[in-house]
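To begin, one chain is listed below as C-alpha cells, in the form predicted on its own.
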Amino acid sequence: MSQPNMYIQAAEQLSIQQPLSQQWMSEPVLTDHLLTTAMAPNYRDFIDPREARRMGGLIKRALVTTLKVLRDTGIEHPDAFITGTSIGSLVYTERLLDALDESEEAISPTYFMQSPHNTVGSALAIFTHSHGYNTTYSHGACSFDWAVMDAWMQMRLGKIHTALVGGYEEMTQNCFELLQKAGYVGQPGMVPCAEMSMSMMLNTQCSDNCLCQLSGVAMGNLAYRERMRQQLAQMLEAAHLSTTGVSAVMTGKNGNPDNDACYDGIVADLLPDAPLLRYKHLFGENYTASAMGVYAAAHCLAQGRIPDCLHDNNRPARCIKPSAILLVNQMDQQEYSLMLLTKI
C-alpha cells in the first residue's frame, strides 16, 4: 500500500512579529531587547472576552493561532490535536508556587488546573468540542519536532488524516534570569529571548490553498553523523530530489558561536554548498523557536519567494523561486531533526 503525501494547509503566528500576518517577509519587526513578549491580537475577534479572563497568556495565544488555522482550513474537527511545550505555563506554574509558598491555608485551584503542559492541548480540544488523539510532547528544545514526528508516523499509518500541531512558550522575567545564567539565552551578540505561538494545520489531502508538502521528517542523535547522512538520503530519494535540487537550509542559529558552530558543521555533513537561511534573529530564541522556522518555510514556497530577512550572510540565498527547504533543529549538541518541505 502506498503512503500518503502530507501537506501543511494553513500555518499562522503570534510572536515579536506582527501577530498573525506574513508582514515580517517585508517588513520585519528588528528588536535589540534581551527579553521580548508576543505580539497580542485582538482576541475578541477569536475569544469571547468573559471566558478569556480566564486563561493565561500561553492558552489564549494558542487558542488565537489554532482558531484562526481552523478558520482558514475549514476544518473543525481535526483527528488530532499534537503540541509541542517545553516549560508550558511557566505564568501560572510561578504563581502557584508563590501562592504555596506564602500561604498554609488552601488556594483556588486555577493556578494549578492551568499549570501542567498538557493545558494547552486540552484547552484547544474542549474549546473546539474534538475528541480525538490529544497529546503534549514536553522534550526541551525538541519538544516541536517530536511533535511533527507523531503526525507524520500516525498519517503514514493511516491512523489520522487531519492534524493540528503546534509549538507554543512563553517566559517570564524569573525564567529567564536562570536561563541567563546558564547561557542558554540572554548573552551578547545572541538573538532575544522572546515568546511565541504556532499553529499549523497537517492533512493527506492536498488543497488550493495549501501552503507545501512535508516530504520528510528524521531525528537522531549527532554521535551518529553517517545515520543523519542516510536519513537526508533516503529523504531526497522519496521526493525525487538531488542535493542540488535543494534551494536552502534553514537553520537554527542564534548567535551563540557553539551553537552556530554546531549548525556549520551540520549543513558541512549534509549539504556543503547549499545556501543558508536563519530564522531566529526574527523570531527570538525559546525551547520550540523550531516551529517558526517550519512557519518561515512554508510561507516562503507558499509565495515563491525568499526575503531578505531570513538570508545568512555567510552564505544568503540567491535562489529566486524555492521548491525544497531543508530545515535542521539541533538541540544542546546532542540531538537533532531534519524536516524537508517542498513546492506543491
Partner chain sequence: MEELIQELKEGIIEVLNLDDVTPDDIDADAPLFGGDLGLDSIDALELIVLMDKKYGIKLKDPSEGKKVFLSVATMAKFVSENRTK
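Given the form predicted on its own above, produce the structure of the same protein in the form predicted in complex with its partner chain.
Only one chain is given; partner chains and other molecules are left out.
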C-alpha cells in the first residue's frame, strides 16, 4: 500500500482566545473563571443571518472556523467532512428537555432537529453543498482524535485527498454544574471549562501554506501500555525520527490531579525526558479540547517557535525550535490517543 503524506494545511479556532487569530501566541487571554464562553467572531462576515436563524452557537462557530479554512485553502468542497463532538448542540438538547419537563405537547421541532450530534457536520455539508464523505464521532474526550484517525485511514486507503476535520463543543451553565458534580471540570485549581470550535484542512498534497505534517495517529486502551509504546515506536520510525527527535510532548493537563497524574504516567512510559507543553490553560477544558492542542502544535511548527505561554513548568521546552511535537490525549484514564506532528 502506498503511504501518502498528510499535511495540516490550515487550522482556525474560536475559543476563549481572540477569534480566528493566533494572537494568543503573544498575548494570551487568561481567565480564572470556572466556565467561559467562546469569544464571538463577526458572524456576518461568513453567514447570512437569515440562513443562520435556526442555528445554535455551536453550529455557527463550526461554520465560521470551517468557512475560514475553506477560504484560506481555496478548497471549496473537501473530499470529506469529519466531525468530532461529544455533546453536540447541548443548548438545543437542554431546551427540548426543559420543554418536556413542562409538557409533551406543542414541542418545537427546531430543538430536536438541531440536537443530534451529526447536525454540525451535516450543516457544514449543507452550507457548502458538499456531497463527499461525512461522519461524526462522539466518543468523549477522544471524539476529535477519532475524526483525525478516520481521515488518516481514508487517506492511506486513497479514498480521499482532502478532509475538513473539526472538533466542536459548547457548554451550558446547567451542564457545567452537572460536570462539576461529576468531577470532570470546575474543581479547585483546574483550568476553565470552555467552548471551542477548531476546523482544520488535512491534505495529502503539500503546499506553501501548509502548517505542518501529520506524521502519525494512534488510538488505544491504557490497559495495554506495551502496545502504546509500540505504536509510538512505529510512528517515529515512519517519520524517520528517534525518541530524541521529538522536540516536546504536548499533554492535556488541566490542573485536576487525577487527570494530570495520568498524563505523567503516559509520558513516563513514552518519552520520560522530553520537554512538556500544555494548552488547556489557554483554551479551557471540554471534550474536544484535544483539537485545540493539535491547533496550537500545528501553529508552533509553522512558526518555528514555541511561545512561553505553552510551557509546562515541570519540564519546560524553552528555546526550542520545534521540529516534532507529540500530542498525548487521554479519556477517563482509560483510553488514549497519540498524534505526531512534524515540521515541513
